[in-house]
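Only one chain is given next, in structure tokens, and it is the form predicted alone.
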Amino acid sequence: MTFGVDFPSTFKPRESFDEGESQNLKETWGLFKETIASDEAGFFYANSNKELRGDSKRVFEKFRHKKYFVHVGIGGSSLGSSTLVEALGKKDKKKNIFFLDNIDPEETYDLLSSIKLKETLFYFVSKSGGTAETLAIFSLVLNQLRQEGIDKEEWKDSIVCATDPNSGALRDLVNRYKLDSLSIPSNIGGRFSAFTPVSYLPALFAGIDIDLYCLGAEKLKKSLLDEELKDNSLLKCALYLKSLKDSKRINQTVFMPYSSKLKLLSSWFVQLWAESLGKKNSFSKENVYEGLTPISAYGVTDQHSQLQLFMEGPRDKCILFLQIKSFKHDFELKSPFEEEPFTKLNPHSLSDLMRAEFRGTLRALEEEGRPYIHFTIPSLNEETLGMVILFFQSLTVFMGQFLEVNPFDQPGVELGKKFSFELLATKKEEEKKSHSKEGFTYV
């Protein structure tokens, strides 16, 4: 199979149970499977939504001729999208494209005062249509256009927006000024939308193939669905982790790619992990304050750094490494120079290195004992990087149902929210107050 799946000598897993484990074992994947096909979540199938790339590939048409490209939006919203720009954008179209993921102002104040406005093509992105970071910059932003001389108007030259099909605020817009839209079907949260507009339009700018793109996940499927449920990478990487979760303790989760081009995708699967597993409450209990904790890394370059914790540091991290057999570019080490480190380099090449130093890692921690599962594609492409996406939000699901917690809802990210809106709202009460005792009386 194009998306290989393998696990350490020392940390088999288990491939035999008792009758009652085998009964538990398959109600679980039954549930799994009438999850992916209900209405309520629509990742899965989503790749194969056909009128979404359509409608992504007109907006794409219209504005192909906009010099920049920044995309706005926070969490699952941006984090897809500029892991698709980074692995695979084609270089002279990647370096005008930009993502505005936080509200810092001092970063903000950098990207807008760098490109030319009536140049840019603005896509906001909130499945709600409210997220409060979002609205924050379409605002300033409005703002930035209006001193550029673009009039309410001539928005619709300059925005376009992906949000909920039916309502929130950003719909509300899209309809009061004609603004072009593209739409985030209802059943598919931020950080599940790889499969969605939200990363189709900037990906379509970067000249990444999204049939491909979408192809690659359509070919893992089978695989992912197989009855045969010990041959089913998916199922097994599942058990693994739970097994290692129940029996030593195991509750963090590194994910490696040994790419630079896939550094983005290790914080996708972060946010993607921590949001679905972290619950405070499972299906049937409250207070239970379950999750696996998900730690960035990539190779080789936290080799020299986070490496050192991994292998000799608390018992209680399992690896997830993705390697990429052949790399398109490379170039051979060898060199002028006598001296022992250059004489070893120079029968090989940069990604001999890369191999070796990634073999190595994998033998050492074999050597201490510690746990990891290894993933493999061929090579990184549109087609490739469509399995992953898809398998890891599944093993995402899988794991909620193991775990017995919602992997769709968010409810302490919620709550940060309100408590900052009532914050907010003190102060704007406090400076009225105080503007009061000056002398001055808000209408």
Contents of the next structure:
Amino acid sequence: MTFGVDFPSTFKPRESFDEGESQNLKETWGLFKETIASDEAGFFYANSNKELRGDSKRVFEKFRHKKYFVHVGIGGSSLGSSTLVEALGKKDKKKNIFFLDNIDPEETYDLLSSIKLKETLFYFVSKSGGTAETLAIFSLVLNQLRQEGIDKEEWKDSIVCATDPNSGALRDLVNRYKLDSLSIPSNIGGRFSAFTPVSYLPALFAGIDIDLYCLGAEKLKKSLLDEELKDNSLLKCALYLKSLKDSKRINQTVFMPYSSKLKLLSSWFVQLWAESLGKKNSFSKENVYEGLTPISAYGVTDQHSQLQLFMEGPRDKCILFLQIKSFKHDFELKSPFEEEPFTKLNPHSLSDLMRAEFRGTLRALEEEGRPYIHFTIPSLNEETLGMVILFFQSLTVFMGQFLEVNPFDQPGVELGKKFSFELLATKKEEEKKSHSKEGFTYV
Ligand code: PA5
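Show the same protein again, this time as the form predicted together with ligand PA5 rather than the form predicted alone.
Every component of the complex follows; first up is the chain already shown.
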């Protein structure tokens, strides 16, 4: 299979189960299949929805003349898109694609003052259509456009939105100002939206083939759904992580691709894993405080940073390595020097060194008796990234089932959002009372 999965010889997943366990596994498997086919979870089959791709391509054709593309969204409404652009975007195109996923005034200023607003397409992405950060940037961009002489009649030449097809503040604005828009299906939430227009439009601007990206996911699907459970890599990985947690209290998951281009994939994984699995209440009990803590890393750089901790620190981590077997570009390391350590490098290429460092790390972990899962893809391209993304989305949902939590909601985040709006309202009241413009502190 193109997407390889392997385990350390010293720390293999269990392969035999008694009758009761096998029955439980079959039930969990059945539940997973039910979940991905249900109305609640649209993510698993989104890649085969041609309409979502077609709509994105139409919008891209209309705006492809724009020199700059600014994606505004936060959390799941940004991370899948920036991961894709960072990993696969064409060099000359991605230099004009920007992601505003924060409300830092300095960063916002730097970006807006470095581009020509009239030559920019702003892409506002919010599934709920009501996220304060995204709407705040929306408002200030409108002010900036006005200062450039672009008034509401012309907003449609500079703005496209992606949001829920039917509801939310952003959808209302789309309708009111006749803006172009793309739909995020109602049953797909932010962190599961990597196969929707949320990612498709920026990917098209970055010169990425979204059909191949979706094809990759499609190709993997067959093996994900393999009924031969003992060979099913999704089930094996989920079982491995679950048994490490139950029997060894290993509850931290490090995600470590060996690739700079996949650095953001680690951030994407962190958000997906944390927001989906970290829950106060399970399906049947309150106050269980469930979760697996994700840690973002990338090789080889983190070999000189976090790896020391992973190797010798607390025995509470499992590392998910992602290795790219072959790189598109490579360099010979032959030098004119005939002394150590150059003589060791001379016969090799840069990718040989990366491979050796990776293999060395695996060996050292094995010797230390540390658990890991070793994922491989033959090379980094649209198809393989599509596979990787669908695999980890599916693994997250599967783990949600094992941990008995709902991977699709985020009540903690929602509570924070609610309190922020309440505090803003309090501030307005206080200002009214004191007629003062001075700052204030929340405590
Ligand atoms: O993954 C999620 O559901 C969240 O991280 C959301 O994407 C994030 O809170 C932004 O929400 P929205 O897309 O509604 O603006």
